[in-house]
Structure formats: C-alpha cells, structure tokens
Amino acid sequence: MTAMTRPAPTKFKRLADYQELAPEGALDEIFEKADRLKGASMVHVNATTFGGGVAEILDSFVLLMTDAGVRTDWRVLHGTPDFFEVTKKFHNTLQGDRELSFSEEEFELFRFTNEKFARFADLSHDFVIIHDPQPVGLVEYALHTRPWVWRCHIDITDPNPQAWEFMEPFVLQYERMIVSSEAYQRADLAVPQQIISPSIDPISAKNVELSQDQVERILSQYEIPTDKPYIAQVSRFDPWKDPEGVLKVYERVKTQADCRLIFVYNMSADDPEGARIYERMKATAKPYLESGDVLFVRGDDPLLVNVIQRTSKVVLQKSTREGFGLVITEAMWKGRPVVASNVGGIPTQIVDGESGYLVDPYDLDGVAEIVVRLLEDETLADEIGANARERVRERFLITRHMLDYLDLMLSL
C-alpha cells in the first residue's frame, strides 16, 4: 500500500480556526488567561516526534499556545536504541509487569542519557513539562529555579517495585505531577497531583471532516475493501493493547456477523517492542490475513486513520491497561460507537451504554456480544455515536486542554 502524494500545508493553525468547534466562550477564556501570563515561556519534553498520543498532542498544542501569547517550545530527548529498550521496559514495569527486572547497567544507561541531554538542551523556561518516564531524570541534572512538572500519561497505580524504587526519587523532585484520571493519583506520593485529561485536535488530518469523495478516494488508494462492514482497533502493537485478544473477539463475532477486522498500527522510535509483537501477530493471524478477513494497515498517514475510524461500523479498544486512549476520543469525535475496556483512563471518556460501551477485557464472549449488537442495530449505533461526539466536544478538545495548562501555569 503506497502513501498518497499530498500538497504541502499552506498555513499554520490559529486559534480562530476553532471558533465553530469549541464550546462557546472557550477561545475568549484562553486569550484572557494567556494575557495574564504575557512574557512567560513553557517547554515540553518527550521522547519522539511521531507515533503515539503525546507527540500528536504537542504537534498542535505548541503552535496554538504560542498563538495565544505564551511562547511554547518542544524538545525531544535523544537516545540510542538500547536506551529505548530500557525505557520500554520502564513503560511496562511501571504499568505493573512483575516479570521484568533491571540490571545496574540499564539504570546507568538511563541516568547517562538523561544527564547528557540535560547538558545541552535549552530548558531555561518559566515552566518545564516533562512527559512520561523516558526524560523524567532530567530534573536531577538540569539547573533550574522555575517550576518543573511531570506529566505521567501511563497507569502507575501498581508498579513493579524495582522500577518504582528507581523512578520515585526523580518524581519527588517535581513541583507538580499531572495524571489523566482520578484513579491514577497516589496518596503515598509526596508531590502535589492533579488531573488533566488529554485531548484531540479536531482539525488535524486525523480528525478533520472529510467529504464522501475524499473518503472513497483514500479507501481506493490504499486498497481497503468495502464489500463487507468492518470493525477496527487503532493502536500500536503493544502487549497492553491485547492484539491477540482482539483477534479472539473477532473470531466470535464472525460466527454471527459477516465482517472484516482491521488492525491499524504504527511504529515509534521509542517502542522497539512493537516490531516483535507485529511479527508474532502476523504468524497468529496468518489464515485470516491470507483470506482477507483481517487486514494489517500501517497508519503512518493520518488521513487514512481518519477514514478507517470514520467508516468502521464499530471501533474496539480492548486494552488490559490504558493510560487514557486518545484513539477512543478520535473515534467518538467521528460519531462512531466504541467498545472499550473498563480500565485505566478509559472510563473518563465513556459513559457506559450512553456514549459507548465499557467492557471487561477478559470477557471475550461479552465483548463480542456487544459488537454484534451494534453491527446489527444501526439505529443504536448512530445514537451512541452522536452522544459520543458531543461528549468529546464538551470535554476532550484541545481548547479545553489549553485552558487546563493555563490554569496550571497561573497556579504555579
């Protein structure tokens, strides 16, 4: 499947572009609060420019916050493949994996990479926001007198003890910790904590409204068959996304409804585990891939992801752990019924039975039953989808996210 040739963008996004999409009064409030912070600067640090929700948020956020009047920069931590093997292990262990352990050499590589970056990166801003475990150690090595905030996007409520014993001393040096859900706040952690939900950009290529002609052209370009309805899961190949479980749900659904399953995935430089799981899934799903009942579609083109989410009859997110799950928000914004696990930050988004369905990720029969019901009852699917879109408009657009960060800066 070949990438489409597209014209270069002709202009940068401005806050005025969101006037018709954001809740009433949101833009006025953003400009009023930003004016109180005139002259202040903010920098965000994460580990990749592409692949994953954090990079997608920052790609729009830094421009819009600067347009509001607060200079906002973005730094990306430099690391070797070995370093990202270690940080992927941190991702898994902090979310509860008890089988993995670390050597002292791995800990030393983590320290060294953070210290090296701190020596040359310009982090002399009024507010420094560090995203996730990869750059958390910068706080120890960078000289600073202004507030530093750790933005934790993953579920650290039951971490691997060895991983948390190493990580906690870094976290304790931050002035504030931000999490995605009330469930993630830790009473035993002596750092002020608050909740800021992630968000989507409604006019990004992944979320912008598309005409029927555009949809059909992209489906044709990427050779996505439309002879039968399809269900989709959009996610990296990650053990917590449970791709094997998604395939087992599909096997149950297919006995009752003739449909196709599409896995939309991407690869990220800070996730070396993804390629290994991809190969394993290719072997597991081989008969379905050969018959065309299951498709693996690489989602590097955001317009392709947009189209598949927009045209799926049902969108799945059968994670066993999930920090928040922006792919759920994206599908809800497109008016699609989402069936997602009742874990982590997902219940923050979905009101069960009203704007989607929350399920036990291990109840494969129960998940399949809801998917079949939505495939068979278009009226129900449309009603759920309409409620989902409105919930995102009210709670999970980037304009609300900006207001939360402006409030954070004012409070600090």
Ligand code: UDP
Given for the second form:
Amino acid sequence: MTAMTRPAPTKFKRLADYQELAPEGALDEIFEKADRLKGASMVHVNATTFGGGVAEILDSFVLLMTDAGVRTDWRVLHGTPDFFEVTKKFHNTLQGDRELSFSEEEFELFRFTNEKFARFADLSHDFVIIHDPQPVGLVEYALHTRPWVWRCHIDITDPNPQAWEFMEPFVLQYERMIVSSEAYQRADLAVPQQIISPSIDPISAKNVELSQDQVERILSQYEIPTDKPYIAQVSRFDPWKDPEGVLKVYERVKTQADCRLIFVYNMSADDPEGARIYERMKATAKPYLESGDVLFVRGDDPLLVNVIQRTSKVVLQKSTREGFGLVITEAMWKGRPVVASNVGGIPTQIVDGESGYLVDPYDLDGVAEIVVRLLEDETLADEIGANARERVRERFLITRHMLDYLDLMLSL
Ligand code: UDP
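Same protein, different condition: the form predicted on its own was shown, now please give the form predicted in complex with uridine-5'-diphosphate.
First the chain shown before, then all remaining chains and molecules of the complex.
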C-alpha cells in the first residue's frame, strides 16, 4: 500500500519546540554558540533528499541551524543511475567487500560526476560538510579556500585496497574527518579525526508521540494485523543489514513464541542494490509471506515507521556492519527494547542489558533466545525500553548534534 497524501504541515520547526524534550540548558547553549558564529554560513552535501539516515538528519538540521542564526544550506549531488551503481560499489568496498573491483571507466564516471557538480553548484560557504563517499571528490574540483569537512557515516577501517587507493587522495584534502564512533577512527590516515554521533529529531513525523487513536488509525490504514505480537526490522534491503539472517532468527523465535515478523523497508535513490535484494528475499520468505507470518511493508510514510517501531514488541537490527543505525535510536526513543548486533556504531548507543541488548550477529540461536525472553517478559521489555528512551534524550537528540557542529565550526 502506498502512502496516503496527507495535509501539508502548517508550520516550520523552531528550536523553541524542543524546550521540553531536550536536556536542560541545551537550547541556551545552542543560541549562545550560534551567536558567536553570527554571519557564518555552512553547506551540507550528500547524495539523496530522502531514504537513509543522512537525508533524515539533514531534513531537520538545516532548518534548526538556520533558526539558531547560522545560515545552513543543503545541496544534493546530481548523478545518473550508472553513477549510483558505482557509488554503491564504493559503499560496499570501502566497508570491506573484497570480491568487487572497479574498471577505469567507473573511476572516470565518479570523477566526471563530481567535477560536473563542482562546476555549477555554489559551495562557497564558510564551512563545507561533505557526507559519505559519493560527493567526496568535490574537494578536488571546487574552489577550496575555506575548511572542508568529510563526514563519513560508514566503516572504512578495513577497506578493499583498490577502492581505498582511489579514495584516499580525495580524503587527504579535507581539513577534518568526522566519524560516528571511536571504532571508526583510522590512526594510519593523515587527516585530523573527530567523533560526532548522529541524532534523531524527536518531533519529526518519524518520532513524534502519537495517541492510541492515531496509532490504531494508521495500523488499520496500512492493514497491519494486530491479532499477534510482532517483531520488526526497519531497513533498506542491504546486504550489511542481513535480512536473510533476520528471517533465520525469526524461524527460531517462532518455534518458541508465536509472533509475526515485519520487515519495514524503503528504496533510496542512491541504492540500486535494494530492488535486487528485495526480489531475492521475496523468494526466500515466500512460504511465510503466503501464510502472513512475515510482512514486507513499504516504509515510505514516516508515520507508519513511527507506528511500527512503537508497537513492535521487540525491534531487531541484525546488521553485520553498521555506521550507527538511526533506526535503533528511533526505536529506543519510543521506549522499545532493541536487540542489535554488537558491531560498528551500535554499541555507542546501547548499553548491553540496560538500554537494549547487544548480540553477536552470527549467533542466531543467541539472538533468538533474547528476543523470546523479551516477548515473554513484558516488564523487562518495558524497563529496558524506558532506559533506552532516557539514553537517547541525553545523547542522541538533534539538539546535541547541533551543539557538536557549532563546536566544530568554532574550532575550525
Ligand atoms: N527508513 C524509513 N523507512 C524504511 C526504512 C528506513 O523511513 O522503510 C529510515 C529510518 O527510519 C532511518 C533511516 O531511514 O531514519 C535509516 O537510517 P540508518 O542509519 O538506520 O541506516 P542507513 O540506511 O543510513 O544505512
């Protein structure tokens, strides 16, 4: 079912809207620091306006930063489907895939697309923040007189050598590199590095509090059956999110506790691999899809994602690699217990056994056992969920993220 057209929002977000949700003093600190940067401008460049965590963050971030007094622009790299095939390959190889290799034509397409965009896009701001590998080459072709920062959201600690040999000369031209957690810093890279965790917007449609009425309306609009409890994973269909593994965990859970599994998925414009994995998963999960035990639900409507995260008994994130995993933060904020792999940026978010569970993604029985325990013990699930929400309030709301960027700009 596709998203229904909803009335357009009637007002733009203001920082003041976050007063009650952010930790005490956060807003005053933002205004004070933004004031010291009055007149400065910043631009963010990524590769898509929606789909994926970066676009999700920028969508609120640019408005709120501007409201705080720092003019903040957002540009989206223009590329052909071929270009995004190449950059998806970079995404996979930089995260370690050694099976893939690049042709000289592919490298050329990458350079050409970056150079073309650099020729017409205005990137003359005081601070230029480039997100992820797709636009990393802009630094080579645009006028570069101010600080340029590469915000790398993926794990590049053990890249495919051919991919890295191509990428490193671009990366070395940046004044600073930002990664999502300590595990991603690279001692062998001659660029100053710093950690900034991503964040969520607590009043976006994806995360806003909903009444029981609204929840029920949306569940019925999208025909989500509620006669049994369900567990969910919300993710693009991506090999690193391990949808096959999620299904295997579900098979184990199902023998001990009757429940459904919901895959909430979307397709982002810069990820052509999604459609192929979706088709493969449809075939693998066929008997479950037919019996209605497993549902593939298109998550284009943020309110639907909100509702599924809120109403799942357990939220899974069984990634084998994960830069950070905003979906985890989102579910934690909704007070749900998350069972997620102990990889990449995930342990930055979850304190094991306190605000969620960290698991070995290859230990399918172990993962299933924790899911079953949470399904059977609602008191435990609620307690873990309450701790999770508090942890997000303290560390992973957008207001903290703004402060990190303001500090970065002040330091540059
Ligand atoms: N998302 C969504 N609908 C979906 C799947 C994902 O809106 O069907 C959103 C999700 O809520 C989150 C983002 O896309 O905000 C994914 O970010 P994450 O960091 O988890 O993963 P990424 O896709 O960036 O690797």
